[in-house]
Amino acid sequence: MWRWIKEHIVLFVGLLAMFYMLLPIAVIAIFSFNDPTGRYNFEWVGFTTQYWQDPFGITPLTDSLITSIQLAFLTSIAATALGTLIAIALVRHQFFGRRAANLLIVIPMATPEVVIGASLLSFFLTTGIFKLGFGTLLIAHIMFSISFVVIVVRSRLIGFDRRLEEAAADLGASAFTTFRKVTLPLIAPGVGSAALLSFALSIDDFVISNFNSGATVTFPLYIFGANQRGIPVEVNVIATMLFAVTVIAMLSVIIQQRRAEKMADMRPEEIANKPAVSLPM
């Protein structure tokens, strides 16, 4: 008996690990069907789908939904692709102030986000070239993102075999053909996992957000704000919505990242008994 418990205490550990992290994210999904009698979603009291069959239709919570939604976007796009060629030239390319800029790129990670927030508003008010509202949210999160994409982006280019681009290039390639089709598909599953990261970081976002929002109200916002008056059920959907998407996503980025490790670690022979693939030039 104990032999067979010593065998799997790691299982236990890390089936009661996963228990305790999606434990919260359950209780949110469960309350979803609930049918409370106040303002306070709390308490069990009847099973319901009426809150999913229309999960938009407080106004507020949607405008502060949408806000989030295109905040997340704009920030992932920016975040990956500054991020992207940061880590780039990191790995890539020697230069001056190299080692200092490998340290200074996690400053922003390991800053507390309180100190990030404050620093931002007093930039703001100090300098008056922004107003507070969605302008600054996106700067504040574009900042606060380029640190996760670096870091992800990087750790995949470390481990990328440059021989690869070297057969491309000796078979003709110019060297944007070779980023695009060797480079860029190969680093892809480690890009999306950055821009997946940083619209994540982007749409939960609070503590910064409030230092910076002015009157733009985010979908964290909206819900600190009705947690003073009773947080709707449509939150829980909402939220049981999100967790879903970004389950799906993961999915997707995962399947991917394997596809890409298929065709790295592919031989020449099996290479060879593919389809032709031509490079344009």
Given for the second form:
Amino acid sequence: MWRWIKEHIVLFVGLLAMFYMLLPIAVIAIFSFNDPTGRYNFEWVGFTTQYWQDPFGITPLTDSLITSIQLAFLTSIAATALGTLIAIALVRHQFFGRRAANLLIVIPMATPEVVIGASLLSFFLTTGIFKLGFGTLLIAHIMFSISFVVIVVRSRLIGFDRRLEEAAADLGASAFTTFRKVTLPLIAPGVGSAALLSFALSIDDFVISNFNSGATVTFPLYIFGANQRGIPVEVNVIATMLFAVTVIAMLSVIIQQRRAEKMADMRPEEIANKPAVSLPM
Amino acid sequence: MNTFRQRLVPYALLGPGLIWLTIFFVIPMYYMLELSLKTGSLEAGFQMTWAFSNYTDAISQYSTQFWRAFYYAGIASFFCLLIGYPLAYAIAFKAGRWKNLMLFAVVAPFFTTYLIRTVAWKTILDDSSPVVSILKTLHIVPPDGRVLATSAAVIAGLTYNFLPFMVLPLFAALERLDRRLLEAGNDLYATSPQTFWRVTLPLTMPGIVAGVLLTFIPAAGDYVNVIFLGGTSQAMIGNVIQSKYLVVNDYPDAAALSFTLLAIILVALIIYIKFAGTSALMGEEEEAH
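Switching conditions: you have the form predicted on its own, so give me the form predicted together with its partner chain.
Full assembly next; the chain just shown is listed first.
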């Protein structure tokens, strides 16, 4: 008995921690079926599916969601492009200034969001070149997403068999063709998860947006504004839907990665230098 | 000519991204520094007066909020480590085929908006919630007491929100651990706790340091948890910066405060990089060339 407990205590603690991680998500989903009497959705009153029938009925809320999705989409494209190029340079090339480049990528991640938001606002206010709004939000979101993209794509590139590219070059492919036909398909899963990650970072961002949004309202900013007067149940419904959609997207990326790894397994030597994990962080 | 061109390739690849980071990260820091030394008001405009007194005033006036931010962030990182290490360990060594599912559970909170997660904690810790009544029955919370608007609620929120940032580097460090070293420990008659303290823990130290930094830094600058779960007597330095920038428009003081926060964190980070390099923070070992 003692032995069994000793063997399984770590797993038990792990499961407890998992419960802790998932509890608030369950609460959000459960309270999307609540039927609150007042303006505040904090106390369980009764079950209803009423808010699931018309979750997009509140115009400002729906508008904020559309703004957030547009912003996240554009951020994801730009940050993935810029970050992937940096990752390729860092892994593939030796060059002067490499340490400085690494620092420039690490420091934004280590800077508290409130400081990033404040410095961007100082910049926008002092220079007056950019008017606060969607444009400044896009600038800020691309900025803080780049570093994360670099890290995800880099980890994919490190576990990459360069002989495949050499083979393509030997067979007469130009540098660009090699990149397009060999490199890109092989790093695609990494680029895909990087794109997904920057989308998620952007749609989730509150602090930096809080400083640089002007009159533009994103989904998190709407929730922040609604907090004072009571957050509508529709927010829970939309949050639950967003969660479900991202879970499905994430799972499909994992399945795709598995498939790619299975293909790689055909060459035994590949297993040895396969990346440990390429989970977006 | 060809080699010259080839040497330019990395710079062409780095160029667009690093220029973006320079214009919208480095240069704004300069403008914030400049703003922090100005005086004036929003209506009359701000003039450069080299007002270093902004710093001394701001720091002496808000030292409580600074200390509180580091205190809360410190406790929250400690709890993250306490919860995160067994969790990461369980995922790396005990989960078996459940590994991916458990990893997924760790990152799952990221898929719901940060603010909504915090609002969910407000629901969980609300005066009317079952959790609070259990705590009252157990006499952890006095019968007329509440959990919301206390330091405990804010620290709980910070711990929850930043836990994944602790688990992921710890998991990476544990996963990278050479299992043969653990076997060697056993072969040499070390008990499991001995193996843990003498082999596992020292070898995963870079992961621990990275995890603590990645939870401490965002927690120290946070203001969301205080707004939703705390009250004015829990205000952290982030709350002061936010309200000075966005509510009272006292930009120079706010800039001085955020610069001080950044300086303190950068000093800690530089000390860390001196010891461990950028590799652990980049989530990878230094690649071989």
